[in-house]
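Take a look at this one chain, the form predicted on its own, written out in structure tokens.
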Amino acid sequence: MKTSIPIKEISVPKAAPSNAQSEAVRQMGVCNACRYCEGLCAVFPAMELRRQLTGPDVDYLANLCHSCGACHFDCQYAQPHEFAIEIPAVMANLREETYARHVWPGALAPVFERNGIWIASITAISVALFLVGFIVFTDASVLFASGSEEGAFYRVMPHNAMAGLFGAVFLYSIVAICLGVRSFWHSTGSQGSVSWRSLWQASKNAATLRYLDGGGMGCMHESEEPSNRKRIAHHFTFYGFLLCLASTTSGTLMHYVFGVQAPYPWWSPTVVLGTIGGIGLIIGPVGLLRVKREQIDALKAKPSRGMDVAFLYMLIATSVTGLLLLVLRATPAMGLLLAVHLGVVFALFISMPYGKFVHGLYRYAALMRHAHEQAQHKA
């Protein structure tokens, strides 16, 4: 018996295509006639299922693209040819436009797009200064008091206040992200039912970064010499994030189920998972920043000061401050480091719906649609 996941259909008003969508339609039209690159990734087989491309279609294809760069080096119509086909760059630009188009609430998209790094930094500093001021106002001695014993963190900020503040901002981020992904899913025509088999296939493709391999050779981000650096950096980032999430979940269980308060001993699951994950969230983002810096211009999106790069910096800052807090928690620096770490975490949570974090979820939605379409096509 076939099982499927029901997805509620909604009516989405059609809008005039943007300049980025129109350019993507033009370039993909040439690709659909050529089809030389159809074996490189999922984008071209998905394209071939469409006789005519629309703006929503190329939004979907842009988020299915993994920017491996292989099609640029294989393309006979790339610049300086008069057709000027630059699929990786046009897809990168369109992806960023897609995030802004579907963000919730929409009024915040331009602010984060233009000033992402500054806003994230100012938010982190402001929250940290607020916490320091709160500590000084209530009990200044706590700010420079060492504390590795159970419950020491909550002398700096009471547990209920910490859980309430960060729980609220995390819930807001989750709601905003879900509404954005839902808008993207329906705007690209992804309606009806998706089978569990398609969901499983999309999950495997996402977890293994199947399409970040240039058709099997590797990513070509700086030359036609394939490399797995970008893929490895993505894996460190993704699985580092999952380990940190598992660490936070473990800490919640320790507190509410077993009645053990932070800070936790070195051998506890919370600390072990958080340490390994934190190291991954330094190695991975640093590697991605390096790849981004070395990437050739033909593969890059337009320069931006938005949350694309800011998200990677915030991951690094969260990991560095967290690891420093772990190492120095028994010293007088504990209170100040905890305030700084909480400020960075707050900025990370509040900025997640408006930065590069959402690209993983949009891409997963695109992979799920691709798996569903391919299954239907073969049936």
The other form holds:
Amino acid sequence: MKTSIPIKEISVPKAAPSNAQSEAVRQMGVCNACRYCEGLCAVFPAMELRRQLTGPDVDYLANLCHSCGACHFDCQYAQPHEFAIEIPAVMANLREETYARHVWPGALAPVFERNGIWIASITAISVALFLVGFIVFTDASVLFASGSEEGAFYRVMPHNAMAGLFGAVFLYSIVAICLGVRSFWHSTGSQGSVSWRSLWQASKNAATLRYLDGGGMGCMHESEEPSNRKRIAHHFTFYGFLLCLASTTSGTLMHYVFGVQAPYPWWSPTVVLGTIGGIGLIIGPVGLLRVKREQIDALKAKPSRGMDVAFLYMLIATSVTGLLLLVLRATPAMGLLLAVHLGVVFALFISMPYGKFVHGLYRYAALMRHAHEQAQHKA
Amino acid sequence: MTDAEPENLSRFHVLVAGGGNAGLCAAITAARSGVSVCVVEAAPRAWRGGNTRHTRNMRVAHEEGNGILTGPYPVDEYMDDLMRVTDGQTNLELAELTINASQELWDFLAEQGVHYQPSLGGTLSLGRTNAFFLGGGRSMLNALYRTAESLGVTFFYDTKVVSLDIENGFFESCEVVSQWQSDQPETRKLEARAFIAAAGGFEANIEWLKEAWGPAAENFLIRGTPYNRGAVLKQLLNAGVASVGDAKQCHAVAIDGRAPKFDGGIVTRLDCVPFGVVLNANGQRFYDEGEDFWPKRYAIWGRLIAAQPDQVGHVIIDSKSIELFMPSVFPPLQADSLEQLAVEMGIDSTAVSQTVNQFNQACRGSNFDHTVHDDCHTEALEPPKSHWARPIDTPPYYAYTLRPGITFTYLGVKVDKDARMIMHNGSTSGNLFAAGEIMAGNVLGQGYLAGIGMTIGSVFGRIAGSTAAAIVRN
Ligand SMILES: Cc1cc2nc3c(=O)[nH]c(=O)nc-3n(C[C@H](O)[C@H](O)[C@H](O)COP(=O)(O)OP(=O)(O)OC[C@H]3O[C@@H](n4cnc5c(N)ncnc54)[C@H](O)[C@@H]3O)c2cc1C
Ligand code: SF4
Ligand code: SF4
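Compare with the form predicted on its own: the form predicted in complex with the partner chain:
Full assembly next; the chain just shown is listed first.
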């Protein structure tokens, strides 16, 4: 029996292809006549289903690409060959373009150009606002008081204000991201309904980073010598992030369902999940920054928008300030740390739709489409 | 070993000329038995690996399928196939040896880090017989290079062998030039106790091709590396090594005329000939386009086109067929009338219309099916079209220009079952070995069997590597 989630059809105006799109169409045209990389990842089989590639098609393919580098080293037409095939670089560039193309609201597309600078500025402003806000709205005795007993955080910032502000910005970001991903999904053409099986397939592929291994050869992100470093660092980051999310959720439950106020004792799920997640969210992004530094030139999006690095630093800042808050909450630094942490988290939330965070959802949507169309193709 | 003695001299136990599949298989095998090995590769690192970087598969015999290979391909069937394509023009002993030894290649290459994938889209017919490399030949080569490096093999890139010092069939040393494409070439001498020639054929040497083909060779496109110029082959023949095959024998196919002169590789192939008509520069047909399935015929079309005026052919198809074949790398010419198309092709439009009209009127049969030998054929037309003949009458019309594309040449050095070279006087050389394209003519007197080029290279590379190491150790 096939259970299906219907997907509504909407028509999308056809835009003139961007330069990056035309270049991807050109290069994929060579790949379609060649096909040697068919077994490396999802991109090539997906391309082969389309005889004439359009701009939205290559946007979709770009988001399927995991930047493993295999097709760069394997390609007999890579530079210096005159065909100058550089699939990973074109795809990296196009991925970042797609986020801008589908961002909601569209007026914010320019934020993706020079993304690093934007994110850094938003973070700085947000931290500053929290600091100033705290200093102006709370009296110094509370701000510099230590507090590990129940409710201490909320003397610095009232709970309702905190929940209201963060709830609102989080909600906004989720809506904005969904609108973006939805626009991306529809741009490649509606395909009727997606089955649970495809969803499951996509989830498995995303959770295991299936397509980061060059089809079994290994990831060649840093050099021709296959290595698992990027995969491991990404797992730390992704699962660290999920644990932090679980921590926050459990905190919300503690508050509203069980009526217990933060800070929570060290053995509470909120603290345990948050600590493990937070540590993962330091190890992972630091690892990713390191492999990013060693990334071979041929995989880099040109121009560089600083998107990855900004997001990674943001994650590190979130987890470092969070963990510091946990360790130092019984000292007079608590108030200021709380301000800094909340400032960073606020910046993280508000910038989620406008930075690298969205890659996960675009990737997931692309994987879903891939699972779906491969299933249809086989049937 | 590698201490650079009087300035520019280095010594190795085994010297391999050429860093393609054959050279690497030889180097790895020799290095594994503990001798010092160097590989001299004419191309810079980015272009290393000759024609091997363009390959995608290797034909291997096996008793049963293995999940990727879809079924058994017994030694006997392989042998029958080889006898059929070469019309018996093969050294039986070496042919049997090659096919028997091909059974070990899957595992051997896997041990060197090579991965496989199911046969690629558009090549289903090879899924049972040919092992496809994951990521293609360049990926396969990269794995061999990584393994060889880890075994301590020394590589000299951008370095070509220019002359061999051979005394009575015995290799003493050779002269190589590094950075030979720059204004500061560096000459040095390499000594070794055994020499393995794995430097490919001479397909990139247009002058040599012209000796065999005449001026027509100017218009040939070379599908693979520009570095296989036959310098090593020529030196060996001059030093008294016996040759096999003749200079005109080669694998030549019809490819897109817009392909680059060298290294256009696989993407320049065109699979549309059976769906249309092929005219020469005078607007005349010259051969049965529907004689057989394309994979069985594409290798004769290189020669057919080479024999036409200006070495050029023009395929014309109509919109009925445009999606029936693998996409081409360059888009076809397109027009709404045949006359317009002829103008774009640059040939006489009256001749084109006349030829196509004649063809259209001769078409018979109505059960078009490109997957079988269908009944669509021509009647009373010379030359006929035996299958897939449908009137070309539905615009838009499309055209591609065809040129002969040379894959590799067969003239080579004669070897025995130990990959040792055989001299003109019938004696066997003490320390000269050959593997790959440079000796493929021993097995392939004529014709071609897809994937056997790589098989010959790996089989004889391994043999050469182990015999060379054995004579060094003795
Ligand atoms: C487009 C294309 C596709 C092909 N596909 C297949 C396929 O799928 N399966 C198959 O079995 N066969 C295929 N072939 C044939 C196959 O490429 C050859 O049979 C095989 O690669 C030969 O290997 P080799 O090591 O002998 O030669 P090569 O791989 O050509 O290596 C020869 C090396 O010698 C070097 N060299 C040349 N002269 C000198 C010198 N003077 N000094 C130092 N070095 C020198 C060259 O730079 C080169 O690296 C294909 C060929 C082409 C062109
Ligand atoms: S990346 Fe290169 S080798 Fe791979 S399919 Fe494309 S053209 Fe072929
Ligand atoms: S870089 Fe990796 S994931 Fe991206 S297209 Fe190439 S092989 Fe596929």
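What you see is a predicted model; the values in this text were computed from it and never measured. The term rigid core refers to the maximal set of C-alpha atoms that superpose within 1.5 Å between the two forms. Positions refer to the first chain, counted from 1.
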Would L253 count as moving between the two forms, using a Cα shift of 2 angstroms or more after superposing the core as the test? no
